Each structure stands twice: as structure tokens, then as C-alpha cells.
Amino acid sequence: MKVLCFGSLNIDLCYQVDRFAAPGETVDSRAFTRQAGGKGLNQTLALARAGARVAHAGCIGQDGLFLRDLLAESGADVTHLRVVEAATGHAVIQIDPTGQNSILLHGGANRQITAAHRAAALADCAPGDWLLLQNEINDVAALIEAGHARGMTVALNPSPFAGTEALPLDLVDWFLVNEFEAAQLAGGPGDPADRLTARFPAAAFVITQGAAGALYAKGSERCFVPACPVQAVDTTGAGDTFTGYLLAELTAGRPVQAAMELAAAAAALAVTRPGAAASIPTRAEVEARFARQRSAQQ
């Protein structure tokens, strides 16, 4: 079983700040780094480092060739990663002393997906394979429809949330959302998980809640895993790490509870390190951390 991540690739411009800049305010940064990022790239890296069979489709400019090299070196198939006549997408990221972040995105090459590109990437997939999407590229609606028609399991991380309601959401099999995206998608008062499962009775939801843990919901079924207590350095990419490890375990046939526990351990390791792609741990590192966690609980 293969995962095709059709998603974004960004150059992250990261600034360490004492506090996020408010409207009309200029603040000094304590440090600056240029790193690999983008939700699509991060999630593909997490899948690859978790040991999954994963391919990445998307677009970069000439300035982003190092992103392609990073994916290939991690074991991802980059056959359908195209170089186009546009600047690679980038993100301006502020990171405060607690590790929280504020992100400004520019789509760039991520918005250059064509129908021919979409068709070529999906032609290499079989019924039962997974299609993982975010909301940082163009053509997401067409990708959902095409993946569903091909018999793939469609997983959507609707981030950023703007425009999500216009997508063919009834064709999505798995929603991977944080607590804010869950509340927006649920709409109205009441428990988001209950509202979401009522609205999409055939879909599964995984709702990450930061330090409060993560919740799985499908129909009347619920599964919760707590977050691993750590000292956060940078939360950028933690949700993407969780998503990649979760899908790697699910596509390997692991139970949801076990998959979420390992994903939580991976995300906990990621937040103890600076950067997005650079913070994503290997499977060996996660299993060692997971073993220590299990031992401490016994």
C-alpha cells in the first residue's frame, strides 16, 4: 500500500522573536534560519522516516531543488515532483520563546499544479492506495474527486482552512485537523467531534489538541491519546510529524490506538528541536522514545 502526498514544498524563513509582531509594530529577531518546509513536504518526510512507502507530487522553482534532494535522500519517490517557472513557495515564521509560531505563507510554485500533472501522478496509484492532501496547493477539489474515483483512501489536512468548505468534503475518508480547524469545520456550538461525525458519518477524524493530546472519532467510536510531556523548543511541524507517523502506521495495518500513540511520541520529539523538516525524527529515534515512555508508565 502506497501513500501519494500531493502537496506543498516551501522554503521556511524562520525568525526567533521575543513576541509576535502586532499590527503596525516592528520587532527585532534574535536569530534567523532558512530551512526546508511546507506541510506537504513535512508530512512526506515524516511518512518516509517512519518507514512508509511514499511518493511526493508537487511543484518547486529552481530555487527549491534542495527540497527535492531532501525528499529523495529520505526515501520518498519524487518522480512527480516538477520544476516550474515560478519561485518556490515560502513561509515567514515567527517563533517565540515558548516555541509557539506565527506563519505567513506565499504559495509560489505550489499554485502551479496542472490537470496533466494531477493525472500523471494518480496514474501511478492503485485502488486502496492513500492520497494525502493539504490546502496549500491549487487543484485540491479536483484531486479529491480524482482520488476518490480511482478508489483511493483520501486523507485531507485542511490547513490553511480558508476555502475548505468549497471542497467536495463528502468524498474525504480521513480528516486530519487541529482543534481550531475542527471547530471551524464543525460549525456552531457543541462538541466538535460529535458534530463532525454527524455531518460526515462515513469519515474518520483525528483531532490534534497540542499539549492536550489527540482524539480519534468515527461514528460513535472514540479513541484518545495524551500528549507526551516535553519541553517545547519549536512547535513548527509537530502536527505534520503526527500526521506522517499516523498514516505510516495505518497503512501498515496497525490499530488506530497504537498508531496514534506512536504518532504522539514522534510529535513530542519534534517539538524539542528547532525547525520543521529538520525536527522530524527517524523511526529508530521514535521507537526508543516510545520504549522509554512505556517503561516509565509501568
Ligand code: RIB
Given for the second form:
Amino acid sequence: MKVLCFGSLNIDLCYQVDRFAAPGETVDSRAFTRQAGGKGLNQTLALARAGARVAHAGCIGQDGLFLRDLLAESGADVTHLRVVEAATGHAVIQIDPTGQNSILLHGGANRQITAAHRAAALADCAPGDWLLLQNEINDVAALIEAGHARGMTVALNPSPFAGTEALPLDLVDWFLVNEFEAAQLAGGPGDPADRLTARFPAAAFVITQGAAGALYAKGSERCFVPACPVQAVDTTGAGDTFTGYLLAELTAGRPVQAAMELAAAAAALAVTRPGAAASIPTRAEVEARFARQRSAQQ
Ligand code: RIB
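I've shown you the form predicted alone. Could you give me the structure of the form predicted in complex with the named molecule?
Time for the whole complex; same chain goes first.
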């Protein structure tokens, strides 16, 4: 079984700031770095570093060839990563002293996916393979439909959330959401997990809640995993790390609770490091941390 991540690749322009710029305000930054990112790339990289069999499809411009190299070096299959006549997508990211971020996206090449590209990437997948999508590329609705029609397990991280309600959400098998996306998708008062499982009875939800841990919900089933306490340096890419490790474990046949525990340990390590892609740990690093955590709890 493999995972096809059809998703974004970005050049992250990261600025360390004392606080986020308010409307109409100019603020100076303490440090600047240019790094690999994009929710799609980050999640593929996390899957690869976790040891999963993963392919990445998407689009970059000539300025983003280093992103393709990074994925290929990690072991991801980049056969369906295309170089197009557009600038690579980018993100302007402010990071405050608590590690929180504020992200402004420009889609660029990420919005050049064509029907032929979609068909070619999916033709290399078999029923039972997973299709992992985020909301930073064009063509997401058609990808959900095509993945479902091919008998794939469709996992959606609807981030950024805008436009999500127009997608064929009834065809999604797994929703990977943070607490804000969960609240928006739940669309009303009351417990988001209860509302979501009532709205989509056949789907599974994993709701990440930062320092408050992560919740799995499907029908009346619930499972909770606390976050690992850490000093956050930069939370960018932590959710992507969690998603990649979670799917690596699930596709390897591990139970949900165990998959979420390892994903939480991976995300905890990621927030202690700067950058998005650069912060994603290897499986060996995650397992070492996990083992330390386990022995401290005994
Ligand atoms: O989830 C973090 C990512 O969001 C960043 O790498 C940035 O590129 C945006 O896509």
C-alpha cells in the first residue's frame, strides 16, 4: 500500500518577529530564512522520514527545483512532480517568540494542476492506496472524486479552510483538521466531534488541538492522545508532521491510538526546531524521544 500526496510545495520566507504586524502597522524582523515548505511537501516528507512508501504529485517552477531534490533525497517518488512555467508557490511566515505563526500564501505553480496531470498520477495508484490532499492546490474537488472512484482511501487536510464547503466532502474517508478547521466544518454550537460524526457518519476525524492534544472520532468511537510537553520554538509544520506520521502508521496497519501517540511525539519534536520541512524528525529521532517519554512516565 502506498500514499500519493497530491499537494503544494512552497518556498517559505520566514521572519522572526516580536509580535505579528497589525493592520496598517510596519514591524521589523529579528531574523530571516528561506526554507522548504508547503503543506503537501511537509506531509510527504514526514511520511518518507517515518518510513512510508509515498509519492508526491504537484507543480513547481524552475526556482523550486531544490524542493524536488529534497523530496527525492528523502525517498519519496517524484515521478509526478512537474516543473511548469510559473513561479513556485511561496509563503510569508511571521513567527513570534512563543513559536506561534501567521502565514500568508501565494499559490503560484501550485495552482497549475491539470486534468491530464491528475489522471497520470492516479493511474499509478491501486485500489486500497491512500490519496492525501490539502487545500493549497487547484483541482482538489476533482482529485477527491477521482481518488474515490479508483477505490483509494481519501484523506483531506482542509487547510486553508476557504472553499472547503464546496468540495465533495461526503467522499472523504479521513479528515485531518486542527481545532479551528473542526469548528468551521462542524458549523454550529456543541461538541465539534459529535457534530462532525453526525454530519459525516462514515468518516474518521483526527482533530489536533496543539498543546491540548489530539482527538480521534468516528461514529461513537473516541480516542484521545495528550500532547507531549515541550518548549516551542516554531510551530510551523507541526500539524503536517503529525499528519505524515499518523498516515505512515495507519498505512502500516498500526491501531489508531498507537499511530496518534507516535504522531504526537513527532509533532512535539518538530515544534522544538525552526522551519517547516527542516523541523520534521526522522523515525529514529521520534522513537528515541518516545522511548524516553515512556520511561519517564513509568
Ligand atoms: O503547514 C505549514 C505550511 O503552511 C508552511 O510550510 C507554508 O508553506 C504553508 O503551506
